[in-house]
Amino acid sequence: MKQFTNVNDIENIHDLINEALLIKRNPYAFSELGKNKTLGLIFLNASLRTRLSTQKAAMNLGMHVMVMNIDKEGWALEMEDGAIMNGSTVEHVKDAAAVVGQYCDIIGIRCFPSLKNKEEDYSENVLLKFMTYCKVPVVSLESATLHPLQSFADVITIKENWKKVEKPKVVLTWAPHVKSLPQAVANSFAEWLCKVDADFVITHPKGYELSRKFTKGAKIIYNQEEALEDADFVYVKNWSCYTDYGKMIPQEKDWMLTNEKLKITNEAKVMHCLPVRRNVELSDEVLDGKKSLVLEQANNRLYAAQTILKKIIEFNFLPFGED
């Protein structure tokens, strides 16, 4: 694996899931693999699970780790090529990324969309600029449109909790929120679920359709109750509008998931990437109940990150990509 920015960087998703489960059983089996290698974690936005899980994953592989919250600790970055920098920006991304690439063997970068300009956000300008100028392998810790490490942890969690032969019914349901959120987690989860053996359904109010680029193969149902029927897994997530970009459409119907709504499912397990607005997106009774997988998902963030870093080290730094 040369780099990791989306599911298409993976050769075989099922093999990768199985490898992650093996690493989970023995997380220190490759503790010398990353010896004398440095992972740089660059955050343009806040993080808890992504930062800590990726940092620990690198440490489990014997890597050194450097972390910088560049939005708070670094200079204001200029992203436009050819810019006359006589305003508020102090350092161009081509210089900053190149310098970080000199210090680090692999870079993880996290950036969010502005939710103001769809074309600019969906061009993945920030991520691609870092990838262009740093000259080392890059891991997306979430970008303007996707969160592949989260989705990898999600499919690991589903695999662990599905022991039957037939494919599970997995429902991604929109949830209310107090502010506009990116589509990245929903886009990414849809992209990954469309590539695994599952009956995948997305339910949301009209107007909250995701980009078809990420949802091809999914069934779209606007009635939450209809979508939840016989579900085996329910993934709860808010996102803002894609068409009317970044906007929130007021809803008369209550879309928050409760135990009452789960009665028509097939004893469905409930998932959420965290952080979660309790009793807005999900009720306490669901989050703290026996059907909740949210802490398992968070735990699997470690093994998702460790598997990805292992594959990148093996491809880029071992002779002939040998493991």
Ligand code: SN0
Second form
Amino acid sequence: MKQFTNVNDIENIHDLINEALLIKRNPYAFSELGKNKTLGLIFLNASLRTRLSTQKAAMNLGMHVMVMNIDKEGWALEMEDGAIMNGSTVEHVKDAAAVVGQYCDIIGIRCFPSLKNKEEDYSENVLLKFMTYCKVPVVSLESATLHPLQSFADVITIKENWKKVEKPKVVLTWAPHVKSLPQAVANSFAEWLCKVDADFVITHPKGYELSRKFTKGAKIIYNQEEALEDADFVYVKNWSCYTDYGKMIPQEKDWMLTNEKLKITNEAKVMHCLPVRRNVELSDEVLDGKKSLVLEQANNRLYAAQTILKKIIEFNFLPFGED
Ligand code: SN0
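What about the form predicted in complex with this ligand, after the form predicted on its own?
Up next: the whole complex, starting with the chain shown before.
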């Protein structure tokens, strides 16, 4: 694998999930693979799971890791080509990315959307600029529109919790929130779920339609109760509007997932990428109950990251690299 920014960077999703499960059984099997290689983790936004799981994944492969919260600890970055930098930005992304690329063999980068300018966010301006100028393989640690490491961990978790032959019904349900959040987790989950063998349904209030680019193949049902019927997995996530970009539409109905709402499901397991606003997005009773997979998902972030780093090292740095 040359780089990892979305589901299309992988060759075969089923092989990749199986490889992650093997790594999970024996996480130190490749502890020399990344020897003398340095991973740089660059954050333009907050992180807990992504930062620690990716760092640990690299350490399990014998890599060195450097982390920088560039938004807080670095110089203010200029993103615009040809800008006359006589304002508050100090360093152009061209220069900063090129410098970081000289110190690192692989770079992971987290960049968030503005949620103000749809065209700019959906062009993945920041991620693409960084990739162009750093000149080393890049792993997305959540971009403006996608969160592929999270989705990879999510499909690993579904696979582990689904032992039956027939395909599971997986429902992505919109949840309430107190502020506008990116569509990245939902876009990415949809993109990955459309590639695995599942009956995939998305439910959300009218106006919260995601970009069709990522949901092609999914069934959209506006009625949450109808969508939840016989579900085997319910993935809970808030996102702000894609059409009326970045906006929130007040809801009369309460979309928070509760045990009461889960009664109609097939004893569904409940998923959320975390961080979660308890008793806004999801009730305590669900999160702390037996149906919750949130900690398993967080644990699988490690094996998702480790599998991706392993594939990138093998392709880019080993002679006759294959993935
Ligand atoms: C992020 C998101 O994309 O929704 C990260 C998810 C992995 N979540 C948040 O920014 C939550 C912020 C909040 O105030 O609850």
